[in-house]
Structures are given as structure tokens and as C-alpha cells.
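Taking the form predicted on its own, here's one chain by itself in C-alpha cells.
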Amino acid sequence: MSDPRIKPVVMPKWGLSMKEGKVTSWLVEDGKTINVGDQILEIETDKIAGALEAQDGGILRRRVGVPDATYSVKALIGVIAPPEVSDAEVDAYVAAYVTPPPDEGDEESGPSYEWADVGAGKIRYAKRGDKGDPLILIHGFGGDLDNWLFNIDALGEVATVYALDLPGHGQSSKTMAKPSLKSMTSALAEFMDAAGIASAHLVGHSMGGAIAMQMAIDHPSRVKTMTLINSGGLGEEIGSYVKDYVAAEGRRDLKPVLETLFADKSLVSRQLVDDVLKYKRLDGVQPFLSSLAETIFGGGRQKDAPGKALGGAASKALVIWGAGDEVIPPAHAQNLPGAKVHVIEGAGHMVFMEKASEVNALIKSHIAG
């Protein structure tokens, strides 16, 4: 039986198809005391690189993981323990340390996606949790649902989780007549008619999070809670993101519009703008992004203000806002009166991503009521 003074830090899952990541640097010594959610190191995966959060406080004694070696998902990378335990005894414990396998419902363990049918065609999703209401994570402009890979199991803890790759995105289908607001609004509420939700709580981001303020308009008994991040539809004013990257077309072009995303510009990484590119070239995703870019934000300008008509609904929502955003201007975030605010220093628009332990513990806590 191993000893329960000692915690292993573990390589993380982040994502559905994350197998392994690389130990890029430390960011603590040996015999640093850390805090639950303190960054302790840095880790770069095929699809991002990102600080690792503490999920355990205590006394780093042995930082395992070797900066740019690669470690399979839950390898031992550190060790906490209190000053009581032996330094024979983390030995012992590292020496005898046997990565589990993966858990059921891994992607190495069957399907990691399914998919729904709606009018617009196929809908691609994902689904965490069984315990709980159902929540809907609700990615933006040009994302998919692999932008949640730091939210979803975390918020599977307490919610049955559904990510889903909006009509036009990921690998759903790009067959929309019309893409608008309004449109994406309703293959939402077809979404959870297939999947057989009456209601949830919605996360939405960005543009995502204009739709979920749609969807209380639209539909209002369906929606439980809102939490709007870094959101579209507070208010007109938009930065150049959304032009610019419907305009690039190679990495040149696109990685620096990529940064603007991030207060830490390094998170942009080479995997991350070539993931980029390959959706952006895939058939039928360059006329499905400049119709909605049109129609949406055309004249560098948020055309919808869905904020604005929410009423009463207002009350259910938590706005969430990186206040380094380069895209929509933080002062948004003051435009839903009624709504709870919490503006987090140091991240930009994708603040969930930037700040992910402080996100995923505010949407807890107001799903909770």
C-alpha cells in the first residue's frame, strides 16, 4: 500500500488525444512549498504547450520529469510529500512508482468522439462526466472542441459535459446555407434535442458565448446558467482577429494572429498554427468562415448584441474576462448589469485556457448556484 503522505505528480490528460507531452522546464526547485493551483512546470503537448497546476500542496521533494523528455500520460514527473517522509522513503516510492493504464473511456479504450444529426448535417462532440446537470461548452470564431481540453474533465467532476465542434468547425459539417447567429443558435438547440438534453448550463466563448445568450433569448426554459467568456454579443467593438484570420493562409500570416489570443505569446505553438491551417484548408471551411465573419462581425463591427435583450436572464449569467484581451475590449465585460463579473489579470482571450484552474473552480461554483 503506498503511502498517502506522498502525492504524485503525474503527466496530465489535456485533451481526448493527448498520449504523451514533453517536459519543456521546471518553474520550482526541490523543497519548494507549493499551493494547490501554483504552475510547477511547463509542458508542451502535439497540440499546445502550458504550465502545469499543483493539484496537491505540500514540499516538492523530486522533480522526476527531465526537461525535454517525453513522458506517456500519468508517468510519475514529481513528487510531493511532507518534510516527515524520508528522502529514502520518496525513493522508494519513485523506484516502485507503475504508470496506470488508461482509464476506461480513453481514447485508447474505444471512440473518443461522438456524433449528432442536426439540419445543418453532422455534429461532432465529446462528453465527460455522468454525474450532475448537463453543461455545454461553446467554443468561437474558427475554435472547436478541443479549445476545452483544460475545462472538460476538470468540470466533469460535477456536470455531464458536452463540447461540441459548431456547424462549420472542427470536423462537424460545413453544409450551412446561411451561417448567422441566429443559425448556429438553433443547430445548438437541435444539438441537445439529439443528444436528449432539455436543459443545461452553457459556457460559451467568444462567439460561443453570444449564442448561449441567444439560446436563453431564444429559448429561455433550456437554459439553466450561463457563464460568458471573453464574450461576443456585450457590445460593437472588435479588434482585427477575426478578418485577419479568415485572411491568412500561411503560417507566416497566421501565427501572429494566433498570439493576439494569448497574454503569454509563447502558448502559440508550431503544432498549434499547423493544426490551424489544415481546418482552414479543409473543403467547404474558407467560404463557411468569410460568410460568417460577414454576417457576424462584417465592417469590423459585432452586428449582434444578443446582451442587450437578455432581460431578467441576465441573472443566470457569469462573465468571465482575461483582462490582457487584444480581440474584445475587457470593458465588456461591465455590460450585462445584473450578471456576475470576474475580470482575471494576466490572461487574454482565452482566458479558460491562460487561467484555467481559476476558470473551471468560478463556473463550479456558479453552476452550483
Given for the second form:
Amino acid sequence: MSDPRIKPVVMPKWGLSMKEGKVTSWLVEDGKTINVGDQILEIETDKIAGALEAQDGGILRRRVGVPDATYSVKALIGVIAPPEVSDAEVDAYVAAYVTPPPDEGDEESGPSYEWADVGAGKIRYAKRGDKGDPLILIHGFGGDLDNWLFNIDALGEVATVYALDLPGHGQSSKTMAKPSLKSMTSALAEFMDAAGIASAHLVGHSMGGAIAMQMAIDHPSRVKTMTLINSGGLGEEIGSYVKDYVAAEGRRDLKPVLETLFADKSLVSRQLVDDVLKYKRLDGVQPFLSSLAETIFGGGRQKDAPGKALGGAASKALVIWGAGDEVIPPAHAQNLPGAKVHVIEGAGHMVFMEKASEVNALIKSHIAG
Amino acid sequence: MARNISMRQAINEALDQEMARDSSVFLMGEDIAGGAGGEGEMDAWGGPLGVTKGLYHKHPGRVLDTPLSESAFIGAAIGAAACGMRPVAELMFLDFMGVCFDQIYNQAAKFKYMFGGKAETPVVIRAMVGAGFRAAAQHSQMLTPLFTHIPGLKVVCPSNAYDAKGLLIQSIRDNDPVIFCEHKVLYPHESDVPAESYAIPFGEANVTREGRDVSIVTYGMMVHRAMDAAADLAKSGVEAEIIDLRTLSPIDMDTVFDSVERTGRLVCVDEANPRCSIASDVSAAVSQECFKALKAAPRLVTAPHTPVPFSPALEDLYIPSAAQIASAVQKTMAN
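Output the structure of the form predicted in complex with the partner chain; the preceding block shows the form predicted on its own.
In what comes next, the whole complex appears, and the chain from above leads the way.
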């Protein structure tokens, strides 16, 4: 078990609710050399399908996970080891492997989510890690904190990460009277007060990016850095996503709308669609979203342009964009003079899900300065 | 915030939240408050299986115990609905609906039509359905097809706690008479249910399992039997898609057609008796609309054309089993 030359490949934990996952198929053969970040196998959970990226480099010696079989989180599904480790030693490692018990904070041992009170009601959030500066993950229009399932743990290694449900979203209160970029930004500031965060690195996706910039304008001292992912607020153009998302009433309407978020359309699972529908059907959500959409994106244009008002604060920003974004034009990535820019091929609006390792590495290096 | 609660609690929560939201909502039925003539909470059974427990105290004056006269109180509920209230009447067992059928199918179901669209009848009639409770032939029937047959009625039959809450809230907010069928065996069945209110629109089936080989169309308790059958079939490489209709009127045939166009095979599972059932209805529609896509004749798995037996051994044989469903699927695969 303790042979440091042998590295296990284990079933990952994607999101707070994941308990098990199904191996769909292997993307590499036994005996191949793999590098950190290589996609090595496809996994399907009840929420999402995706490729597992290698956490360790080396030779893939044993594919333990069998396609179509289901494994609990942290169960052994593969073995990486250098050539000098014998097959017998690999066999012994596999035989002796014991799946560790679930982490503290899992459902059985306590709540996974925490709550903060702000003027707009209750804010649900998750917290990961306890070293380094505070970092706040801000989702986009119609999203929630679970969007960050591939990022929150990785970023928690270097920062104290908070992911929140914005007012009207996820499980936060749906009672904000006049939602706007300004009022959402104020709610974020109140959340920071409630959670005792003086200043933080802000990572915002889409509308969340616009909120991060507005925060840097309204409360410059509270923003250490900004990472703006496929961000709103950097140009006028926007596709029909927001309008279609608000209008979709059933699974059949909603699925094609959610597919515009991803370069790889197969990532939109039945469960993902059902989860969004369940959210949209909560009392108060539909009027909230309609009102927010009209205020921020009325007439099919982005009405707020915080990017233009940032001034020198733009130098605090890293702009990341999925080159295949169908919601906000990737050309907007170039609209923030002074910011660092990374455009990632093969990904759409949800680049932080589709290319999680790359995005996580970019954020880590950006906040390290 | 979602919690794991039973279908019994989910229905109770839907009634509670709608009564809090809308002062025109009230409950009436036999024994739904207390019933034994005593005083206070000790006496509050909350219906024969405890579904309305606690509501009598939370909503004083709005949970009305009625005499044992279905024809009177169902008629009263329909009349109240026609006059602007939103009553939820509990009829205990759907089997008892016979004595008040004129009020339901010839009055409530017809008002909107007979009065040129000017009359609304927003009444919900809740009742228990289904076998497996050792309650014999007069308390165990799956009479969903009887109500589905009648234009002007909406018919709902949830398979889980999440759907039960959202569909009951939709039923109460709907402006037409709704027959809300609760499978008594599913009351303790638990699933994740948001604490907040939410409504699930009528006429939207739920795909509870995706599969490429065969479409199993069902509702109510049979959804669980079909899921068991599908888990079994998967071991032999057969991937079944399962469609939970959720509402029988209106019915979401588009989801069924889409599925059969992909799989080419159909098995309809219905706990009702076979003649003029939901199963035969779905099968007929698919045969007409998807004939070219079908690779095998549709198969029906239903209860036999007999009353529900009192003998537990026979009752277990009467209710369609996972093994029967799997066997029907294998027969369509053989073609």
C-alpha cells in the first residue's frame, strides 16, 4: 500500500452529492505513458458525464475499472507505476487497496452547505480549504454553486474557497425585489460581510464576471484579483441563451438551450436538465429570472458595461474564454485592455467545466501573482 | 433546501403550503381532522393513513371532517369550487367514487363546457388507489382508466414524493377538476423534495431511465417495478427506457412517441385491469403513430381481468411483477 512508486487512479468526487460513478470507457491503453492533465477515462455520474484527467504522470499499468461498472468515490480504478515495479507488485497493490471512507462534511457526518443572511434573504454557500486568501466563485445567470464541481476542491488546495448561490439562484432566497447588476453586487458585498471576508480573489463566470467587475468598481479595496470566465460586461452582444433559458418550460425546450453552453453537447445529461427544471419550477424563480433578464439583458443586448469603467483595475484581471462560446462572443475577451487573456480551444461557455484542469491551473497562477 | 421525505409528508406539505398561500384553499373529507370524537392533537389522525395529520391545528376552520356520505361532500366540494373556492376533497379510496359519480363526471367535468367556458371548477379530489395493501377487492382497485376516459377531468398519479408535491400544488392551482390518485403502498416511499413550493406542469412525462432497446411506459407504483425489471434486464445487456407518465389526462404522448421512434419496441405496464386501460390506450396510439418504427408488436403487462383477490398469495400474483415486465421485454426483443 505504501510503495511511493505506485500511484492509484481513483473514482473522483465531482460535486458535493456524488457518491459513486460509472466507468464509461478508457481513453488510454495499458502500458501507455500518461502526463498530468491527460484525459484517461470517461466517467458518468447521476449529474454529469466527463473525462477524468490524470492527477499523476507515469505508465498506466493496470486498468482496474471495468466499463459499465459503478464504483464508489475514491475506489481504485487504475494503477500508475514505473516499469521497475513488477506485475506481481501491481497485483498485490490492487488486492490490498482499501477504499477510504467518505470525507468529513459528507452527507452522513454533517451539512455540506452553509448559510448566510443578507438583505435579500438567505444565501447558500460551500466552503473548501483553509489556507491562503479567500477566493469567491460567482456563477452565471441561472447557474448555482454546483457549477463549480470540477474547480472547488482543486482551488481549495491553495485558497479558502467560497462558492455561493447568488440571490434568486440555487437554494438561496428568491425574494430579491428588483434584481440588477448593482443589487446582485451589493448582495455579494453583504455576503462577504456576513462570512467575515474583507477582501478576496473573485472568480466570476458570465454574469458572475460582470458582478466581479462591478465589485471592483464599487468596492475596489475588497477585490484582490479578478478571473473573468466567458464574462458578461465586456461588450454588448449576447446570444439568445438567456431569453431561451427563461422561456423553456419543459425538458424538450430546455435541453437544446443547455446544449449551447457546451462545445461537447453530450455533457448535457438527463439529470442536468432535470436539475435545472427543478430549480426553474420553484415558486418565485420564474418572475425573478424574467426580471433579472430584462434588467441586465433586455432587448437582447448586455445593458451594463462594467468593463469600460474598470480603468486601472483591469490589470487585476485574468480573462479566460472558451473559443467555442455560443452565448457571448469570444471576441469580447480582447475588450479589457491591461488584462491577461487566455482563450481555450475545444470548449464553450462552460470552459471551467469542460477544461477544468487548465482553468484551475490558470486561476492558481493568477492569484499567486 | 431539499430533504429526503416520504410521499405522505410531501402531500401534507403541498396541502399546508397551498393553504398558507391561498385563503380559498380548504380541505374536506372523512376523518381527515380527527374522527373518533375526542379532543385535541391526540385525536387528530389526519385521515385513515395520516396524510393530513397536523393540518387541522395549523389551519383552524379549514380542515372539515365530513359525514360518511361521499355523494354529499363531493357534491359540496364541487359546488364550492364553482363558487370560487379551491377545495381539496379526500375520498379515502378511489373505489368509493361510484356513489358520487354524477357530481364528478356529469357536473364538475361538464360545467366549463355547458356554460360556454364561463364556469371554472377548481376542485381536487384526492383518493387512494392500488393493490398490495391487503385491503381486498373493494379498496384496492386501480380505477385510473375510468376517469381518464372522461373529457373535462384531469387525472394525476405520482410515483414518488417529489412528483407528488409538485403535481398536487399544480392540481390545486389548476382551474379544472383534478382526480389525484395516491398509491397507498407508496406513502412511505422517500425521495429528495425541496422545502420550497413548486408546481410540476401537467402533461409532461418523466424519463426515469434512459435506454436504447425498449420503451417501458407506465405510471404510479409500476414505475418502481419497471425500474427493478430494467436493472435485471441490464445484466443481460438489454437497456430499457422507462417513461413515467405522471399525468394520465392530459397525457404526454410526444415523449412516448420520441422514445419508441428510437427504441422500436414498446411494453406498457399498468396496474389497472387490462380492458380499456392506460396500457391499451398508449399501445393503440403508438401502433397508429409509430407503426413504421416498431420492430415488434407492443406488449401489455397489466393486472388480470378479475377483482383484486383478498388472499395475500393471490394478491401478490395479481399485481404485475418485475419478472413479468422483464419477460414481456424479452418477448419483444426476440422478434
